[in-house]
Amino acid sequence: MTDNVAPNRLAGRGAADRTRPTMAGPLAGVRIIEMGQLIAIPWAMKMLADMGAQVIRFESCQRMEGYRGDSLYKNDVEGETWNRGANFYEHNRNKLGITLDLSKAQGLDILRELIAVADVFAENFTPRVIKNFKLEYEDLRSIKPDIIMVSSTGYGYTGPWANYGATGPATEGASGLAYMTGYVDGPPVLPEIPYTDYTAGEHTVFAVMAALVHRFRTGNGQFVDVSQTQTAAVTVPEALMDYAANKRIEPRMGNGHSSMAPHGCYPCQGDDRWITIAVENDSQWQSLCRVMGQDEWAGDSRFADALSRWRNRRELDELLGKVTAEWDAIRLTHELQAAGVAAGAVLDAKDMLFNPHLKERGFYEVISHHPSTGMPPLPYASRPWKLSLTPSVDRTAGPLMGEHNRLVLSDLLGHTVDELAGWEEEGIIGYAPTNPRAVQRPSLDEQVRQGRMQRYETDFEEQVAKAYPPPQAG
């Protein structure tokens, strides 16, 4: 299948290979219509697209997807910025992209045509929005009786909080996760990333697969109701059960542990370099003392057994931190692991990108972008699991805005090029936002000064290109 894009908008942009993946993938034959924004549904559908599902993502020119205008490659705010959003590309690889204005009747009619030939319809808007568009499950069933509809919302499709607006911090708080994270005697601490969006994405992938298996066996579709808050709440079951069984709410303990010591994150050589260490038993404690060259610790009565170490954990952490500060984090990790002690260097973004273990496992996949973006091929994080007989499909970058309008609306649905031209004239489809909003960050030096960036390197392009050369044609 090749991409026939609207010639008045996309012709002459270069001869990049923008064909669909040639490897079928285990989900080949499954078609998904995605009405997604930002992370929760786009990330989940990306994983399904990686495995061969045809994901047709539609967006609005009138209300631009937030990730299209943020994290722009090299902070370049000139030209078609909406096609250079790094986060947008991260969450939308291997998808087809079209535009539709659902505020117009024709836009909704086109969407209904797509639903009629789809297996799954996935969205992450509030129930109020879906009801206003008449896109609830019963509405979809009248179009496609065996359709699977996926709704990913902050608090679930039903219940008193159903129409509450959802952001990462709000759902992390409501899930109970934020209460548990933080330092001793300190306030709750939110994750750096919108954690619940990703837990929701993982659970959504599982739920869609289960619904597809059920439909294969019975011929029946169903409604999949995903609560992003609940997907995070199920990651802290110990705290819930502790209260249910013991009426106990434990205080925040930072990097500590309720029974293990030492257990924490300790400084190493260099600027902001750290290692995590967890000692579970006496044997591991003896090994730690040997590796660190601190035989006197092994004979110290304060650290004689697990309970003693835990009771004196603050003194132990202080002693251990002074010694780890003299070590390189990677070297110490290897030494401790070889001695049977659980330890891991704390990796920053650059460490992870060039990590030899991740590279050897092929964790990063280099993807080429359309020449019009001015973006070089870049390494993207792939899936953390590997299937021996059904690998993922070949990779394609996320779509330009409206890139596959003609492929989907004409080749798939059978509409004429003249119809598409008329819809473009009416603003039903398009190839650029009507009100582009590009977020320009301060200069790199200013971001460092403000504490919004730890550091940067001027030759990052050369380093990335050397470690991850562009894929070979053919």
Second form
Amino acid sequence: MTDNVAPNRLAGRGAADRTRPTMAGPLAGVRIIEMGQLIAIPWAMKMLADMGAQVIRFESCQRMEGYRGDSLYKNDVEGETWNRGANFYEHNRNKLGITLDLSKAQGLDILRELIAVADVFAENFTPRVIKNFKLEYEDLRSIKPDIIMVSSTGYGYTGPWANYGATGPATEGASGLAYMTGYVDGPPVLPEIPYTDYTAGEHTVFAVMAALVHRFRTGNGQFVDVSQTQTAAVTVPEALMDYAANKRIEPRMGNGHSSMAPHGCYPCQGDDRWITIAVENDSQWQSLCRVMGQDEWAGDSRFADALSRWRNRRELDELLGKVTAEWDAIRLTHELQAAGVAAGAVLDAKDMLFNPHLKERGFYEVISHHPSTGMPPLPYASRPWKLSLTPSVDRTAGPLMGEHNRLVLSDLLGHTVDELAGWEEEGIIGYAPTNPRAVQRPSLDEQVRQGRMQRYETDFEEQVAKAYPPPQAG
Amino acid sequence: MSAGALEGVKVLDLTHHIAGPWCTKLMADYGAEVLKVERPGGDPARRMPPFFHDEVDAEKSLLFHYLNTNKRGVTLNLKDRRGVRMLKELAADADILVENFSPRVMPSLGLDFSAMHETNPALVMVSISNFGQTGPYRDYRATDIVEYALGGLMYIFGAYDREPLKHALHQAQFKAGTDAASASLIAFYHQQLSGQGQQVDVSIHECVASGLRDVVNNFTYTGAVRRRQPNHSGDLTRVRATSDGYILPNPGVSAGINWQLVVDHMGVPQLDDEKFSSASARLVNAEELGEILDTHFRTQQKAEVFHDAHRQRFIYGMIQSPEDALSDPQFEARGFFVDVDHPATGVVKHPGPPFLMNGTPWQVRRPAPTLGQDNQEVLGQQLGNSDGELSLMRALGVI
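I have the form predicted alone already, so could you send the form predicted together with the partner chain?
Now the full complex is given, and it begins with the chain already shown.
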């Protein structure tokens, strides 16, 4: 087991802390207690953990985190499935993991001990749950006066909808974003990921940092109330202000643009291959005609200038799609970009993983898993930023269930091994879910037959290991 | 009222369009002192719709107004060495500099990181670009749709049998602005502790690629490549039309709730049938199920369905139009929309805070700057140039 308890420089608790200077990121010394689930809070805390914060994530053995039971490695539902979920590892690296049953008084007492040595407490449950456990900001402040508490809820911690649970699609719907998105003349379309959970996570990283900066300068903590719906609504001002000022709602435009044409997604050679193209001006249009060998378009008065192209965009899209269909999407991307035209192939999962640009930038980082999982080291998406001086900490995989119980409860909080054994007996802590659920997905052949997967490749392990070799020891 | 969380943090803002201005607006709205430097012709976002009352005017773009609240504004021609010199004078006193030119621009102006670092070793310099400051795509062009395509979000977005789709508007730009604001503060926090500035490279492309669930890891975990899903008509969580819009049902079946509860909750007797009681039966009878559900929802109002469901703890969603959002009681109770008074338009409602901080308010202290609004005060008084010098610089196109 790795000891990666970082020094808690700002909170000033020392004795049990040990320093690992080689892995200190810019946030070394910040201790975060995470009561997170799924994406919104876990994603944000992962980013802060990457930058050196010590994130202690607690979870329940009695009510298992949903992502521990789905998207399992090799779809294998035997054994300790809860330590093999893709989306759990995707959102929880570099964290310490403990288990606590908050329905028992001792479980809550332990949590309060953790809060007493924490800088930040972050959670994404409904206010009803937080009130039931007496974990509101005022409660925490009586334990740790300068605590920063972050609540991330679907619609906000206050207001008539405060206790409404929410999914990503629900907050995307409430924000106005979903209403604007969809094919021309069709209904609203939502993406197939809980998109606004990530939007909320992005804003939560910023919120925690703003609160930390303020605390560093003044010594004061505070309560941060993140409404996932509001974090999405602030990203669609064009639509909300057009209505507020002009009482106008633009129709859904598919992939179209309010002034550019061509601007869309066009078929290419192969099964389900596509390219996006966005032409901003006349010279780019001429370049596109040249690259694609279409001299007659270059001289066609229907497409001569931006306004004509926009007016005749449907004809233009149809003509363009017939020609792109003869091209390889990646090759056309490079040729158009070389001529100064914005274009990009629609990349699938494998394209992303092996994309030369992301590869050169080291975007996917290889992380080793605990030997008990039987999983090889695997690449995961990293961060959207690169800091020249303080890049990120060494990488450890998300915790096994209860992996750091002893490190945190004993080494940090000073409880004895006997106490821990007693708590385990009483079910206050544990190392496995009491009621494991593992989603058995259909076989890959069946998933392809149903159209859920485009294809699968049986030699994926060799491909991944070759492109992303295990990290060097030491 | 107390000041914002970032009071006293000095940001020099060289950004334009959306991603950069959104980054600096976030910091400004939470209290940072942001000075926006525009080219003499103005930020191109001044020409982006929507416009107030459709009056196409560099001072009436609502998008520009929104993205630039709480900033002071000056103009500087950075292609002129006097402009560059004044910029460096301003940078000497800043904590964070944010720019979103294409990667070749700042070095070509003599303003690369090493030059800025020499001017101010504690400066955090944040660069936002389409594909980052390095790598084979560094100089590639992009708009939002290209970022969606190359960022992996588009392939799994849209109808099974149609072309992939992107979100409306400028989501990739906003994601990047938020991520850049986070990265700015992470580096600034380090600067506060160590006194050291550094360079921050934010790639819009990677902002899209860092928020994908079950995509790349489907391949690394199973070898499968996920695609746009066949959304069959009996799918219980499919978007359904109501009499006045759209609802996102979520009767909890995937969470293991039994069918009888769903039947009771929806109150549709035809659903009480073996044809629908298991997942496999629902797949076989998808079309019939879809028709029943369509008919059920089509006669109801979305808000009623939404609140009824939540009373029973079914976490439905409601698709709100901009009009709905402006009168949404939840937004209203939280004071989300705020009135901002700009000299060119009068009062207009803006979307407000993404999150609330109980100790340090989000607030609009001033509207977006008119072009060159603060030249006199900043370039004149602050940098010690006389009125005569300013006039000369204006005549020479420096400001």
